[in-house]
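Given as structure tokens, the chain that follows is alone and in the form predicted alone.
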Amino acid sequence: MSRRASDVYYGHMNTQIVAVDHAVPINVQTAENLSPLIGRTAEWIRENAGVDRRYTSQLNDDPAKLVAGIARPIIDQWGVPDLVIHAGTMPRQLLPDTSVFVMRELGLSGIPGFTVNAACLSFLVAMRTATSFIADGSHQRILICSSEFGTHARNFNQPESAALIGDGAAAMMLSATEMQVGIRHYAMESWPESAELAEFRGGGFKFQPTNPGTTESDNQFHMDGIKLLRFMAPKLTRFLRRFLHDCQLEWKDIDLVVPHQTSGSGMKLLHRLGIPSDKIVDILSDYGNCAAASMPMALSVARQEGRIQVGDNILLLGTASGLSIGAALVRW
């Protein structure tokens, strides 16, 4: 007798999400505030981007401090982690790794820390990575942190993408458990032929500050939203069909869908795929697209609103520049 993919475990221990929380900078930028910066009306921003407001950091703000502020109470309640994973797209600085600065803010030392960067899927991939570590017994309690300050990389000459981005952070504690909870199934696929449809070209070897060809635009986010959506939509449809088939589940078996908050068009696509509106966690209008922090922020909001119950099947679903699509079925 074959087992459902949702009943397959990764090792001798399961991984429980014992805590998740989120935070945002104090500054609010409404559609009206952003309108003159990108030359579009507030109504255009709400209609095309789906964002009414977003939170923005200041130049001297520290992403490590923002996420440490919510991670500290989690540690106080659940204990000191034996591994810290930072999950994000934009590092605090190139070296040392951002996890080091998060650990320093938290007063942690002598434990490992590193970053997982899979663009906007970073947190999902970090969860899968943490699950493997806990399953093989090498770690018992893992803290995953994400703090994204993408508003500083907005290109105001590209209103579509500039209207989407917000700043935010999320922290999650994962712990070993004998209960049959945590990630039950995971999948990710990438199509590199679309790499130029959403990119941040700077920050690496190609466009170094000393390169005479490097421009200000190379250190800003670029996106062709229309082409990206057309490229992604059929692949997402097939991906989800295979994912549910492998889990031997139907949409009626999924209690809640927690997606990466891509864009207004991206959220509407989920509805067109047949996912009931009351099962989708949509925080885009209030927070914007906070890159890798978006998915855990949405999960945190859903939990605070009482939308998640013990035993629920939660579908974490996201896309990322590349193009990549990833999903995890989590039993709460």
The other form holds:
2 protein chains.
Amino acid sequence: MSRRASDVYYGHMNTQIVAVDHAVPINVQTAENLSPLIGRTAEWIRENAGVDRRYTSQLNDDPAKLVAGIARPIIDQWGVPDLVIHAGTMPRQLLPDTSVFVMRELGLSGIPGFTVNAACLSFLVAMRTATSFIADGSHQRILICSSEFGTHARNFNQPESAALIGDGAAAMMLSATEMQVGIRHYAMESWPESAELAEFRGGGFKFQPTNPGTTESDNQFHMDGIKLLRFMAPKLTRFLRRFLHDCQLEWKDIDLVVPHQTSGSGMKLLHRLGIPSDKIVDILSDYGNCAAASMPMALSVARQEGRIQVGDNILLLGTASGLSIGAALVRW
Amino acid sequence: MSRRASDVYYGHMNTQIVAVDHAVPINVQTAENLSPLIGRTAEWIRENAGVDRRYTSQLNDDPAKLVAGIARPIIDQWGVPDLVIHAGTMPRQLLPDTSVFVMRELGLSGIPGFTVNAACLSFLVAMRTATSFIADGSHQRILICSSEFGTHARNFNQPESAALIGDGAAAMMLSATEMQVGIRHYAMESWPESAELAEFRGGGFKFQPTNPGTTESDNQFHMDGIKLLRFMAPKLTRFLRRFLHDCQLEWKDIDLVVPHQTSGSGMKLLHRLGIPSDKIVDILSDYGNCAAASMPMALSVARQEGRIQVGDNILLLGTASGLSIGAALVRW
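Could you present the same protein in the form predicted in complex with a further copy of the same chain, rather than the form predicted alone shown above?
The complete assembly is shown below, putting the previous chain first.
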């Protein structure tokens, strides 16, 4: 067998995305509203971050409640799942994991739940995991939820990253099918040598709130955008060339590219890599970067806008703190 | 198909545990050392918690380094994995996820990594995930790492839970095989209505260090041992009856039970449920409860003590904050 690690092909039992939806908190923060907080003009924010507005949660908002609001009608339509996977970066609290609180909001009890964290690629990894769980015949229906409230971790002394982050949530139901749909090919790579280029140092063992050395900025998101882009650009070029080769597809065969909504420059990079602009789903300007929720939010928006047809080849593509690149080719 | 969700049976490609090892920090804290910190006698600690000593990390210790120390020789012997899964509760830091830092310590780059969090069942969920990833032919070798430094989250005003927690790490290599070994049956259930009975409220969105309402105790582990046991006992009885029925096995067919090392009363409960005492791997007294690392640490100890033979039926069994119960029947 010469199959490369992390490939997935269709088997006897495949996985269909039967529902995907997204939600945001009530408050909108426009570039104008954000401008005085980070000492940059609204024009600078739109130009550099590529974000016109983002939604921001309140301190007493509950990320589990936000995502349960869209997961509930999905369950009403498709039935109770065998498993709930929470896919995300910042948890609601450290223990238990966030899937438990999503289940509680949904009134689900007695089924299993767990969290997958691969930074902004968490949702993609959760989809890949669900696909394997369904392929082996053990699960019929899996709910994946993501709810990211990253705006509270913004460092207003770093205008570049502070201008990017937004809050949002997404929910997806995956269901067993014999049709040849769902993830057809998958790959992910991580390069730990550049872990510091996008990080949140707190929230874990290393910088506990009670440690004498922990500072406020340890509990904020840090990003070195220029170094990040410089590191990622050649890696992404090589990754995509190989991914398309392994899929035996060319850009003309891809109907839609649903990327993680990284940043203005990140989206421009996709154009430079040869991806036709009209095939890229770009919701960055309206929502900002919502971490792990961004990719499924973009998929949900594309679907609501009627941009997805049965049989379409959809490329889910993301970069993440790690640094990591991940992609999945999905047939709808 | 009448198969119950979360079952796994042998297929064309199965998963063998080819290596498992454990490690602890240098410092030992005996019941005598802990006694003045929590205002209980050493006898009380041994009697109530069932823990004679636990290992404790220093503030500048790195959980990724501890587990890399045992993962390195495993990789030297079995080869570079296709994937690194970190399985655990408290991360090293919030972003990137801990798998990235384990990879960095191991000098691994360009392969994927992510974290699975299902509280003290994280390792079991990671093993189940790895089994599916290998079964679908996409992975040959997967490394699972867990490194838990929970002693820093002890609340010394809650002697019961403070007496339980210890630090430790475990690493396991899983490899594709056509032999009928590895996870043969698996189940997990979560009951969110009792999430508060064992929790760590901080470390996430709800009680951020910068929130005005966040207190020191929000960044410590809380447990209501009596209510926990009262809730768990009937659930565990029912779960195990059903699990053995689904496996078509009786206790006499199980060669070894490797439980999560919950607490003295948790271990006593297993005896009361009819599990023969000599089949239970009990390392609680020597290591305490090391969260997600406890179960693989116990498996590693049992293996080093020569308690595992080829062909043995091994029951991995755990309860977790959630509250959750999970189990896997593994043929060695």
